[in-house]
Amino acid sequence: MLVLGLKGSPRKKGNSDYLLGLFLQEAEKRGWETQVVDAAKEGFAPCIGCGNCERKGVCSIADDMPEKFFALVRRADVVVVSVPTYFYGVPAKIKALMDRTQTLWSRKYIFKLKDPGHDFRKGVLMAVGATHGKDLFDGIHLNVKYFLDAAGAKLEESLCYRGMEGRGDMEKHPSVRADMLSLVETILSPFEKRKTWLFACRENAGRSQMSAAFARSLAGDRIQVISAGSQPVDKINPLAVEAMAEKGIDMAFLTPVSLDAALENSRPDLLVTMGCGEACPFIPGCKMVDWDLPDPAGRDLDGVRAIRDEIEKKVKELLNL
């Protein structure tokens, strides 16, 4: 389980930082991975409105945003925006960060491609301003809704206070904490309570993501799907990702990850292997299930199709559909 959070400050050890970070240390006391992207750290180039993500999914700008952000994003159960207000608005640099996410909105909305978990990944924003106007926070409340829906996730909770100008006194709010404890415990148990499903092959970089995209985009918020490998390489086959374009659902963006990394923050419920031979792992309590599937490594399209529709079937077998 993983909790992604946005720091759209500019200033270290500001209100909004302080926020986040008390929403992240609840998360890891309950036993989930937290990652930050940290918006005026990263410098992320604003969007140049091209249109490229439109004509062809991907973005035209030569940068490092799809691994560091949108890899992450893909992978995230929860994602928490939390921002300082600038001008009744957010920080440019993290408003250049949403604005790339035209990619996703495209891949969403104009090639119909699927995220598999759009439809449980939870949203929440988290912010600060030094003025007591009623609307300070329209503006950023729409500007996150929408960020978060191109992103594939849903605006869940707000946790919004006026009156913080000063360094540190979000720290002497009177209900902060009592707040944090109660929005956390809202937004991160239902998560909880789910089964953990693990497929695992050699690369991760066909069988075991096409299955878990698969359980992920069928399962729906029943299970929390995962998938490793035992000798992971460096990218996702393209024509895996294809392949399952076909379908629908989109696993662009997504990268292997070892089996190691993988248990190190999961405890499986069933474990299914698909060729990774001696290296996969024994994990007491754990059920475990074996597909003979060949590798699509080296195939062509219509091979990996094949796997693909093979590991389709078998997954709503597992799913009972």
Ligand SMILES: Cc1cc2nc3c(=O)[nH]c(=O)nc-3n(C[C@H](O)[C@H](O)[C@H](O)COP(=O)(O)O)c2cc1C
The other form holds:
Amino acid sequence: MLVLGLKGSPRKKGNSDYLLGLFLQEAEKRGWETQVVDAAKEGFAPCIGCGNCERKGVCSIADDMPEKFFALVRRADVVVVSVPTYFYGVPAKIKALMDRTQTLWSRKYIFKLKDPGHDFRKGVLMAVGATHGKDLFDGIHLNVKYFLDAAGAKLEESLCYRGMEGRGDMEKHPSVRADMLSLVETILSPFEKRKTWLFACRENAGRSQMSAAFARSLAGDRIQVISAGSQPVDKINPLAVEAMAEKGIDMAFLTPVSLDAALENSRPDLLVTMGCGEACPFIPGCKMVDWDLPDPAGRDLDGVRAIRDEIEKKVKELLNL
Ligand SMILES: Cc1cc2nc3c(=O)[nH]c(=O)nc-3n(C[C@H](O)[C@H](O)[C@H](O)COP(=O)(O)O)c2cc1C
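What about the form predicted in complex with the ligand, after the form predicted on its own?
Whole complex next, starting from this chain.
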């Protein structure tokens, strides 16, 4: 289970940074994996409005945004955006990151592709501002809500503090720790109650990725689904992405994960293996199922489609659909 934190302030050790740190610390104590994208540090180039993503589903700007942000957001269960107020909006560099998410918006609303995580991924807004006005966070709230929607997450909760100006103000707030504990419990505990299914193959490039995408898509928030490989490769199989897109499911930007990394942060109740051979793990107390499925690597699109259809059938059987 992954919490992705988006750090919006260019100020080091500032107030919003403190809030994000508290959330992530509590998540880690509960056994969650955490990752942070620091927008000011990454400095992704802003959207140039060229329309490439609306025509082709990918951004024309050739930087590492897809690997550094899209790949993480698509793997995340919870996305926490933590920002200071800058002129009733968010700072420029996190706004640039948000605008670049137009690629995910286009894939969702123009290409009608479903990100399998969107039925359960939760979003959280944490914001601070120096003044006290009633409408201080209105702009940020709308901005973050629609950004999260494009990123495949629903804004569930927000925690905003007025009157926070100097570095260190947030730390002195009398209820911040209690507020955070309650927020973390509300957001994370429903995930922790779910059964976890792990789909594993060798490269985590085709079979296990397609299985996990179908399972996520069909099970929604009933089951925590992960996938991994005993010998993960760098990129997932583009033909698997194409074959799944024909079914309306978006696997773009997903990256292979190693079994060791997957098992570090999760205790599966069900392990479905499909050709990870000798390296398939034995997990005490975990039910194991082995699927006899050919490897899509090296096959043409028709070959991959046949495996995809077989996987869809098997996942539906597993879910009793
Ligand atoms: C460029 C800039 C614009 C700001 N605009 C606002 C504003 O519109 N309203 C407000 O209440 N505070 C504003 N502030 C104050 C910050 O929101 C406040 O100091 C906040 O605690 C900074 O958070 P940080 O420590 O996470 O960076 C602004 C600060 C800066 C540097």
